[in-house]
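Encoded as structure tokens, the following chain is the form predicted on its own, with no partner shown.
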Amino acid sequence: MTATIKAPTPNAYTRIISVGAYRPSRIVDNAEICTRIDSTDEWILERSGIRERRYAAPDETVVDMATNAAKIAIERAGIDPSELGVLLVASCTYPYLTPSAAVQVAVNIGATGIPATDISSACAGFCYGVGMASDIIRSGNATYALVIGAEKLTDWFDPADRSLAFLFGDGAGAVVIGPSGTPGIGPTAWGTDGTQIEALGIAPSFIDQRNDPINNVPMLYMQGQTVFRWAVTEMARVAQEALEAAGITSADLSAFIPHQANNRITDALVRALKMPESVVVARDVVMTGNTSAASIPLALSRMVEEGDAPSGGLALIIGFGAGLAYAAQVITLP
């Protein structure tokens, strides 16, 4: 007789439980940027609706960063740091290529043996991490699930970069993922459009650099114009999958959150998406500027803790970028 595998017990939903969130101390407005590169505070509004951002300190790591807005999650959710079951961070710019830092977090707060990893998805990795927590959790193969989004963006671009230096941010966003009686996270829409690697990203690689140290020094690249296009007209597409996945529209939302690119793109999905006034929109980018991975859960960590939108609502959340990749779905706001 052939033995047969024995499953895991499946959890037919989860919700996003709790959010935590950190932000560096030190916080440099437009009038500082304007001192490294040729532009003014009017420009800068302007182009992307930044008024300020936050720097990290030279010392401080993702790693620090993601275990602080980490610990603040799992306090808020009510559980001890060895009920989660897999542990996720979502980050563009961790300096290592291994170890994880994902596995250096786990240590950090007090849950060393749960499998950890990271997610190099750039503006779109908190949403994969959703995506993919709540499908292992579902699944049965973990009950708690800790998703980050850090991002240490200030090390990666030339502070003289008349096109980037404006727009960029450090901190990090962490969510509680875990079982539910209801639907509270919806089907994700996602996908990677490799033919445009060109329009975003971090380059040379490090085998360059290891050639030539002092021409190849890797940094933040942006084609700003082909970025802004490919994300007003596909994002609004892949947005309205979401919704269509989740059996809702845009009517039905109390919230939506996309990635705090700019506010020109924030506009311009809320207009395609026919969004009606009662739908809060986040606009964190105007006090954080562009956190890449971070962005979504700083901004969802300022309206669940400002009480702009209810516990209980819907919101739509869409991360988009270097890839170039995307990701979408509709959560219920813990």
Second form
Amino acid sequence: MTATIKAPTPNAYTRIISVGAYRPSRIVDNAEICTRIDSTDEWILERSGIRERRYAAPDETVVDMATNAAKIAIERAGIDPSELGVLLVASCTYPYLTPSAAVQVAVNIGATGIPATDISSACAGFCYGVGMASDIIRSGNATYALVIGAEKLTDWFDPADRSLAFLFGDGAGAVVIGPSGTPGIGPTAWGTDGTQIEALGIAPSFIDQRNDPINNVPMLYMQGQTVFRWAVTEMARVAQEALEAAGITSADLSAFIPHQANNRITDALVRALKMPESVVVARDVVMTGNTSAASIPLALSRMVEEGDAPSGGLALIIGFGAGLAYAAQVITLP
Ligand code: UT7
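Write the structure block of the form predicted in complex with ligand UT7 for the protein whose form predicted on its own appears above.
Next comes the full complex, this chain leading.
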């Protein structure tokens, strides 16, 4: 007789228990940006909403920033790091193909040995991680998960590149996810459009660089208008899908925390989703710039710390970017 496989004992529901953030200390304002590109504070503010961003120190790494954010989230969750059943690091700027950033973060937080891996979904990476971690916990393969978005974008763009140098910054945010008596993370609305890889990414490849080290340094490229148009049209549909999958409408939300790419994209989504005035909208981009996978947990952390987002209220999170890739969920605020 064939033996039967014992299945893990599932958890019915999950929630985000805590959030932690790490912002590098160096503040870079628009005036400093404009010493390297032909632009103005007014133009940057009007086109993006960004006033300043944080730059990591030269010796400060993605792993360092991820570790700092993670330690805060773990402490706030009140769990021991050894209780983590999985660790996911979303990053598109970790400068090694292997081993992952996650295996090092596991060591740094005192959780050597836990399952740990990275997610390559750029600005959508954090929401990919939340969806995956939630499903891993619901399956019973883990009880607690740590999901981190960590980026050092300043390693990957030319500060004299006028098309994008004003947008990006560095930082990390982390959440601990665990089992819950009631649903705290809705179904993930997610997907990709790989026909648009030319719109945003880091290229050429390391192999190209090996063949021509001077001319083929991998750098961030972006067709700003293409990404902008895609975000304001397609992401409203994805956000709506996440709301419907969670069985709520935008009127039920306490907060809206989209990827912090550009305040004009956020404004367009707020209008398209008919968000009532009562919904608190994340505007962390003003002080932090675009930090790719880190932007949503950084914005969530600011909201929680500043008391803007009521614990237990509902929030819509949506990440979108290179791939093009996207993911969205309704969550209960920690
Ligand atoms: O996180 C990943 C997702 N990334 C994004 O979501 C980025 C999406 N894209 C954007 O946020 C916007 O496209 C930008 C903020 C990057 C640019 O704003 P835009 O309104 O799309 O500007 P544009 O490229 O259409 O340029 C408008 C004008 C042009 O001048 P003319 O042709 O109208 O005379 C540009 O040459 O602004 C000029 N321009 C600048 N002016 C001052 C372009 N870059 C700059 C600059 N400073 N840095």
